[in-house]
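First, one chain by itself in C-alpha cells, the form predicted alone.
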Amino acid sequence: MVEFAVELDGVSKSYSNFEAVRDIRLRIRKGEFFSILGPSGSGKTTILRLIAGLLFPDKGSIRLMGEEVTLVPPYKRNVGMVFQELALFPHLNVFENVAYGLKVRKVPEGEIRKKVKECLEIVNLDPETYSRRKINQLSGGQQQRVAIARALAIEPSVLLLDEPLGSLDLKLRQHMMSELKRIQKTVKTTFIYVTHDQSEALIMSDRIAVINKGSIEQIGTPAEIYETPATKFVAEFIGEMNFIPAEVYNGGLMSEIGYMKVSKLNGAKRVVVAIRPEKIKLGCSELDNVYNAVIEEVAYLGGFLSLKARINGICLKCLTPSDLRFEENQKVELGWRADDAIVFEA
C-alpha cells in the first residue's frame, strides 16, 4: 500500500545563474493537508509547478502515488490545482466550469451531471441554485468555491492549492479557512497548500514545511514550528518573538538585560535568545528569570493586552489578559521559566 501521495527526492532547479530550490526532500503523506510557507520568492510556488509538472527539475526525482513522474507531463499526472487567480472560464457558467475537465476526458454526459452536482454539494453550492449562474454573478468565496469544485471533480490524487484566498477580504478569508479543511476531510484527498501567511498554514495544516532562499528551514505540525522552531528565520517568522542577544557565561547567558537561566545551550558562545510574547509573565517573582521593567506601550487587543516593556536597552512585546491594568511608564516585574527560551547561535 503507497503510504506518500507525493515525494520529492534531492529536487533542484535554477533559472539561468539564479538556483530557486535546491535539493528538496520531501514525504507527504496519502489524505495529509501540508502547507509550505515562506515568503515571497522563497521557492514555494517553485515547488507546487515542479509536483504539478509545469516546470521540471534540473536534479531529484518525483513520485506521485509512488509512481516515477519526474518528466511525465502535466496531463498525465492525476494533478488538480487551484490558482489565486483562480483561472475560471467567465464565457461558461457554474456547471460548465465544474464539468470542463471531465468533459476534456469524455466522461459519459450523465455521470458528469451526477459528479458535477456532488462536487458543487461537498463546496457548499446548491447545485439547483447555482449550477446555471454566470462566473460574474458570483462573490469571490462563491468562485473560489467553484475553483475548487472544478479541481477536485477530476478526482485528483493530489489537489495543489496556490494562494487561494490571498484575493479574498479578511473575514471571507477566515471562513473559507475553515472550509478548505472542511472539504480536504469529507473528500480525504491531499492537499498541498502553498502560502505566505503564517495564520493560514498553522490553522489548516497536518504538517508544514518552511522555506527560505530555495531550502526547506523545518518541517513538523504546527505546534512543533510554533513551540520549538528548528532555526532563528523559522521562530521570527512565525508568530511574533522577542530576540535578545546573549554571551554564555557562568553556565547560563550575560545579556544587556542582566544574567539568564536556559535549559539548553548549543556550544556556541555568542547565542540569540528568542522568547514569544505570550510566554512573559507580569507581576510573577516564581520565575527562572525575573527582572525590573518599565512599560512603554499598552495596547487593547480584545481579550488581550500588547505591552511593550523596557529592560535597561532592551524592549520587548508581551501579551496578558485584559483584564489585568497596566499603563504607560509603570514599573512592572516581568519574567519566564528558562525551558521558554530558545537559544540559537549569534
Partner chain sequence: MIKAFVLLIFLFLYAPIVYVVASSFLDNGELTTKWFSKLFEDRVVINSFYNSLSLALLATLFSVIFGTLAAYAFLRTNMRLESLFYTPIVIPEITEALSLLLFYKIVSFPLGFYSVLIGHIAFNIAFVFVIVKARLSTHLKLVEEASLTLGANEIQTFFRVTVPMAMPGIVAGSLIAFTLSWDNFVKTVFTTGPGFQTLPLLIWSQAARGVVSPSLNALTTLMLLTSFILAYLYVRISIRRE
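Form predicted alone done; form predicted together with the partner chain now:
Excluded here are partners and other molecules; the one chain stands alone.
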C-alpha cells in the first residue's frame, strides 16, 4: 500500500531563458487536500503541469501512486485536471464532455451513462436537466461543475486544480470553496489545488506548500504556515504582518522603536522582526515589550478595530476588539509578548 499519491524529487524545469521551478521536493499523501500557494509567476502552475505530464522536467523524478511517471505522456497517467480557463469542449454537450475520458477508454455505453450521471450528481448538477445542454448555455459556476465532473469521471489518481475559482465573483467563489471541500470528502481523491489566493488555501487545505520564485518556501498545515512562517516571504505573503528592522543588542534587539525582547535569535546580526497585527495589545503594560504610541488612523470593521499606531518613525498595524474605543491622535501604550515576535534575517 503506497502512502503517497504524488512524489516529486529534485524536479527542475527551465524555459528558454528562465528557471520556472528549481529542485522541488514534494510528498503529497493519498486523500489529502493539498494546496500550492504562491504569487503569479512563482512556478505553481508549472508544478501542476509537470504532475499532469503536460510538461516534462529537465531534472528529477515524478512518481504517481508509487509508480515512476517522469516521462510518461499525460494520456497514460490518469490524472484529472481542472484548468483555470476550464477548457471545456465547446462542440460537445455536458454529457459528452463528462463522458469524453470514458469514451476514449472504450468503456461500454451503459457504464458511461451510469458514471456520467454519478459524477454530475456529485457536483450537484441534475443529470436530467443538464445532460443535453450546450456548454455556452451554462453559467460560470455550472461550467465549473462540469469541468470538475469531467475530471472526476475517469476516476483519477489525483485531481489537479489550477486556480479554478479565479474567474468567479466573490460570493460564488465562497460557495464553490465549500462545494470543493464537500466533493473531496465524497470522492476521497487526492486534490492538488493551485492558487494565489491565501484565503482559499487556508480554508480548504489539509496542507499547503508556499512557493516563491520557483522554490518551495514552506510546507505545513494552514495553522503552521500562519503562526510559524519559516521565511520572511511566507510571513509577508500570508495574512497581515508588521515588520521592524533591528540589530542584535545586549541579548535582545535594538530598533527605531527602542529595545525589544525576543524569545529566539537566529544568529544574524541585522534582522527583521515580524509581529501579526492581532498580537499587538493596546492599553496593556504587563507585556515583554511595551512602547508609547500615537494612534494615527482608526477603521471600524464591525467586531474589530483596525488601527495604525506610530512609534517614532515606525507605523504598526494593530487589530483589536471593537469594545475598546480609540481616537485619532490619542496616546496609548501598546506591546506584545516576546514569544509572538518572529525574527528573520534582514
